[in-house]
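Here you get one chain, nothing else, as structure tokens; it is the form predicted alone.
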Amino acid sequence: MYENSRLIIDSSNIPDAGSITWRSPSNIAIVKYWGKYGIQLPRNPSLSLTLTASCTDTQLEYTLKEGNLDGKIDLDFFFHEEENEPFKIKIVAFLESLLPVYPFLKQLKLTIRSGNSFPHSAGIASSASAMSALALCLCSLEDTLFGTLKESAVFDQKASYLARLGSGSACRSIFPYAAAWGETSQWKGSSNEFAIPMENHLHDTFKDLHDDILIVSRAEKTVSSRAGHALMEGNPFAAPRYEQARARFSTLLDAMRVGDLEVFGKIAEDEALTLHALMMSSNPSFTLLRPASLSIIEKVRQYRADTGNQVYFTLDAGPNVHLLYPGDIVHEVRAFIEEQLEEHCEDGFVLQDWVGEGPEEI
């Protein structure tokens, strides 16, 4: 879609060194994307809320290489100020895959420094924040070198496209408040190639949602999301699941337009449990939920029944539980968390987050 062999650096009129830093948030999908085809293309549309506190800071430093170019990616990579070879291998592979889009990358010596505000690989979509932050750095680099992405909508779409190639859900983190990804007849301009912003189609209720993430476990997942997606190919429930997701997507759009928290919450909870049911029905099957996850879910249901407060749960591909609720009941919900839910969290750790305005260059 964006292949461009003309993006080659002319060192006579381009700065030979520089640094770019972006902070990009994670997101929490309400309608889940689970199952893909081709190169990071989704089997069904998804819709997510963009978070704030759960974020990745990524700094990209670059200098022009001297002498003969070997056509390879030259990268030093640091995660929380330490060299991380497994992450470096993944990032090099990602950058190599972008050479048809960004052939100039082989002309540069790159240093990437990245860090998260939350545990990685524990089911809080760390790849979404990390790959979206890197994609934004790359788009800023393109614009710095070639002046090709001056319009914000053009910049965001390309960043979303690049982020998707690194991690499917990352394409949604580019946009404030909420984003949709995946072709659907419900939305003109929707695409499997990139996400689209939903900010202007949300009731204000959904711009003031809190998402308190109950960290049941900081441990790295036993099965990666990439492996889980692949197992959908043999899952007997795959086809009806994709139909179900499309129907829920349509219902969720309507609810979020008019501010219907009850319908929103029911879909959020149903989708979370469907996601984990798909994992358990894969072959081989796997379970990422923990006993503490289920204890939290039961207590949330009981609290909602007892108080009438609109507090709903969802989960990503991991054991940690997200509590979604409107800002006007934050003090009541935080007291409930402290009194009844923290005991189920590792070291009592709760990450307080909220729907926010998306990435920022820093």
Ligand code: DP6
Contents of the next structure:
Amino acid sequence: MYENSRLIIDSSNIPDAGSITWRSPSNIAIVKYWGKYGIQLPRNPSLSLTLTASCTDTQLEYTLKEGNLDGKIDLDFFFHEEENEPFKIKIVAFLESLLPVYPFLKQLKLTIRSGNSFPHSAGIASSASAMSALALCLCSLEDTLFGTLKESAVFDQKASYLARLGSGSACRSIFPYAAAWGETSQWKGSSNEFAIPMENHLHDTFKDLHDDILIVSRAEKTVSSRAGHALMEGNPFAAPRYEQARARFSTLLDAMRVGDLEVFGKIAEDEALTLHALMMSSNPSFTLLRPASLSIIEKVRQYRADTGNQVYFTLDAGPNVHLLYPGDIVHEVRAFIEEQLEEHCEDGFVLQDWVGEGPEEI
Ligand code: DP6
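Follow the form predicted alone with the form predicted in complex with this ligand, if you could.
First the chain shown before, then all remaining chains and molecules of the complex.
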């Protein structure tokens, strides 16, 4: 939808070198995206909270080359100050796939330096923060060179679109507090191509939510999200799953509008367990949950029953458990984590995060 062969550098009055840096956060899905088709299009609408502490800083440096439009992407890539060949190969493939949208990329020598706020081996997916940070840098670059993305809503939509092409969930990280991705009759302007902001449809309760991430294992996932999505194609539960996700999405929208934390929490937990049930019922089946993940889930349920405190769990495509709870009980919940949950975490590692205002240019 954004293909544009006119985005070619042909004027001498643009800066021939420059640098752009964005910090972009990770996000945690409440209704999950699991299953895709075509070029990174989701089988069902998803909705996520935008985090703060788990983020990626990406700096994009560019220098104008002597116009060689048949050339290839010319990139140096550094991750945490070191050249990283596997990441570089992925980024080059991504940038090459963007050439119909951004033909000018062939006219530049690019250097990208990227780094995550969380330890590299924290067992936390970084594709959402990394791809959204890169997409934002590219949109800033377009605007610097051509002045075509002055309006912030237009800028954000394009950044979300580009981020999606890098990693589906990344398209939701562009927006503050919460974002929804995927076409639904309930939301005018919703799309499979990019996410939309939820800020104006959100009760304040959800702007003050914590997400403490209990790191059960730092090990890299045995099955990638990409492979997991692909396995949904043969999953016997796929069709009813997509229906279920639509129904939950609709209920969640209402709950988040009126501030119903209980309905929100129930959906978050049901979605987490459904996601992992889908993995277990894939062919071949795979299991990313660890015994410690289940111990934590049991304790959270018990804690909620004992105290009435609104603490809910969710899971990503991995064994780590996210605890979602409102800001006014932070001290009690942190004590609970310390006393009862840290023992299930690798080296007692807990990453404290919270819902935040989204990416910033730095
Ligand atoms: C379980 O966005 O990582 O986190 O599009 O292949 O890069 P790709 O997949 P990815 O999948 C995320 C799946 C999830 C749920 C979610 O974030 O909605």
